[in-house]
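The chain that follows stands alone, in the form predicted on its own, written as structure tokens.
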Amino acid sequence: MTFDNPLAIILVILIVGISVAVTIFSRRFTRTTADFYVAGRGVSAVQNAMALSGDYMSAATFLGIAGLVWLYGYDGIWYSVGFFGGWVLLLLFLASPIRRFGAYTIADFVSGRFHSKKLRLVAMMGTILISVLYIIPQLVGVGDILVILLGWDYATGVIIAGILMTIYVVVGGMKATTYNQIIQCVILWTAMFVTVFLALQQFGFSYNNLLTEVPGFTQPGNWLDFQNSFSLILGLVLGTAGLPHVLIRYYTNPSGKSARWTTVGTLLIIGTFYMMAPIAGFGSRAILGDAGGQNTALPLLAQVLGGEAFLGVVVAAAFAAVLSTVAGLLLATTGAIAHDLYTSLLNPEASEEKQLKVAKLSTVAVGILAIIVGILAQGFNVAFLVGLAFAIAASSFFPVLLIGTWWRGVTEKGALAGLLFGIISSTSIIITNIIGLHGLTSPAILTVPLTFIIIFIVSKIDGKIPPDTDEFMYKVHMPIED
């Protein structure tokens, strides 16, 4: 084992000496089933922006979006464009609602807007599915990096990055995870905001003079035709508004309002942050014309831009990137088995204690499937992976909470078949794609508005509305304390 670049390593070493010692800090403020899944619901809003930043500028859109606009140009900047829409969803018409509904689960939500263990355990499932497919990518942007930058085996990147995730979620809780999410969201935007400007200086700061050096890559129909372009931003936009591990965060809000300016400062970070990443890859086409690579535009960028050191810098922001988006995701999938299946269905009784320890032993467990299917991953780029899971989630929560939170004559059978079609319908056009037998990259052309479809005609043929749909509409919609 080589190792290309010490300053690079120490970095790392520094970034996950901090996350450890935040990790060890927060130990003692996890107590309770409330302070481990959702930090006890004290979180202010400008740090649950700050910590929803850092959970969702992953390695999909730090090293992902670079590298898809540096290989395809303009097709590549729809992933900025999804990936940032879906907030404007989530500030209009679900994060107050969800927050106020009070929780730990989206399954929690879905299972107590309609009362049904059918629907909590469909929830679950899908939480489950869009959470690892969601952290494979993860997985996949730190292999990739550590392989190429300091010579590490791939395997022993992800192992090691998987392990240290894990460990941190076990301990800390989401208390931890908020803190180092914090952290790792100012280490993120820094990194992204230094390596534009000193790419623009090359250019005189002027976009038009960048965009000058690419003739070939200013126009879209590179890589994706209209249809395709379409489908990827619903999904994106919609499957945003759908993510199990973004959703849960609001239930860390002390109120509604709270959770609704949340949602404001995670549009500035993010947008702005968006709005860095394509002139990124832009950057990388530019100076290092096909010397760059579909993971590792941004830090070979970073290398030729600020040397060895600023190369250290950006390794260590993406390896960041990885810990924070990964150790949100398995706090949702550890909330789906250990909360909703273990002590919602399996074990009501259960004791704080036990309810813990099971936490505990489902965030170990999920940390070992994510190691070994992100190890089989290698070679997919990391945005395009994201994009299924966004599919997946636009395709079938994003519905469902929508029109559960908006229409009181959605039912439990068309919330549970909008649910299982949505899962179902663009799981199989995902994995049809992926061995050839049709072009369609992103199903939520399709699936969407079906699933919307099937909802409305089966909750109007069962027309069997929970009795308590009022109270539950008044408590999400018109609380008290707001």
Contents of the next structure:
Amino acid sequence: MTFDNPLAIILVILIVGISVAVTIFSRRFTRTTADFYVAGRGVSAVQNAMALSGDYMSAATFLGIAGLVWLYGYDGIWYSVGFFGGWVLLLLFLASPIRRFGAYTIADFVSGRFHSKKLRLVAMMGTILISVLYIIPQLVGVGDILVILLGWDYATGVIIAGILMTIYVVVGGMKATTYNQIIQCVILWTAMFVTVFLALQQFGFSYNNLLTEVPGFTQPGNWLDFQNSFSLILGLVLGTAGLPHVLIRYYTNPSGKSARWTTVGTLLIIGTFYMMAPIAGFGSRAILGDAGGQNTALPLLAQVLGGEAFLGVVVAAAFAAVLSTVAGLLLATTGAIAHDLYTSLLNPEASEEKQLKVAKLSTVAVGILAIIVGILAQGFNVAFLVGLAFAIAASSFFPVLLIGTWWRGVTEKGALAGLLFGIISSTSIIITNIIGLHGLTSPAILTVPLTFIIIFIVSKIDGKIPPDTDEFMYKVHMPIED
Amino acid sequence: MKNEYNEDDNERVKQLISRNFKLSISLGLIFLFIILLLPILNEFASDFMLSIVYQNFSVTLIYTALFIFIIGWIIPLYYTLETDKREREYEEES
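What about the form predicted in complex with its partner chain, after the form predicted on its own?
Everything in the complex follows now, all chains and molecules, and the chain you saw is the first one.
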């Protein structure tokens, strides 16, 4: 291990120090499982909007979009649009109902709707699959920037980041994760803003002048054809509304109304962020030429614009992006294992203390798994990998949650068939694409409509609507302040 | 307002869900149409989408990097204010 950039090291240590301090401070608030998973359901809309933004602005968005725009130009902006657009559908169809149901995990929601252990198990497996697929690119991102910019070897970066994230989730739970994500949101947004400001300064603060320097990069088609761009955007938009680590944060809101305003605030923060990310990407192309990198264009641009000091800031911000996102994903995966599998299926009589202990042990186990897989996944583009997690979420959780929330006629078998089909078909298409059997990079264009059709047909044939459906609908739709 | 479900509320619940769904689905379809129209226009009306509107900004660049974001703020704000209003009215009626 070498220390090529002492300032960057100091800033990363500062970020880590703040996270540790927040974790120690939050520890006093984490006594029950409700505190651990949903911060006692007492997070305000403003706090939650910032925490959700910090959670969502991951390595994929901070490093990946600028990297893709540097590499392919316009086609990289699809990710900005898709990552942003999903929140609109999340608000319109799911934000309030999810909160009003008031549980800990997405499996709780589907299991509560259909009273099915099989559905809980499949939802648990889906949560783990999507979350682990999402964790991998975060660790790849942190490994990439630390190896190139600090001289650390890739595995060291992944191990250090993985251990830190695991510790602060185990010790502080959702409360610490929330506070840390709020701080990381401010760091990320500010770092992107300053990068774009400095990049535009090079061109007389004229976006037009910047675009003049990147001919051939401002039109579509450098990477994705029509079929793949359509499928990608569909997968990203619908996938956002099916991501477990995003959905569980809605349980931390005090009410359904607060959940809606949380989403509006999140849209404002991430919208401005995603408008800036492509400018940073075009700036990287104009200033760095071919000397950028698919995950490192942004930090390399920062180095040219602001020297070692600003490089340190951007590296620290990227580290913050990974910390905040993986912490949220670890909480979602821990909830799936400890709450959905252990407490709900294996040992329903477990004491509060025992549940909390299992939750923390699960976090450690998932943290170790994530570090190992993160080391093995070296070399992938982070935004591309995250897009795959979105495609699975769009094909599985989104259709089931949408139909289950709004249509009385859906049955346990319909939901189960849809969930299983969505997970298996989207995963199969992704794997067969990676090994080169076909050219469809994002499966959503096929799997999303088919999942909806399967849920509808199987429910109609089955016809066994859960007897308490009206009660469920009352609970999730009535404007009762919880 | 009472928190417990009562079978007598069934009709009111159905009406409320139906009203809310109409609002969500119409706004959701408008947004999805706007966002999915982009790759379709890029493919089938590429000359129009690549035409320059202002300086180096083509129709497709303005649509992608600006217009969608503005719509993505207007629709949620309208929906949230409208839903808050409906809930206040519902609570006053109860």
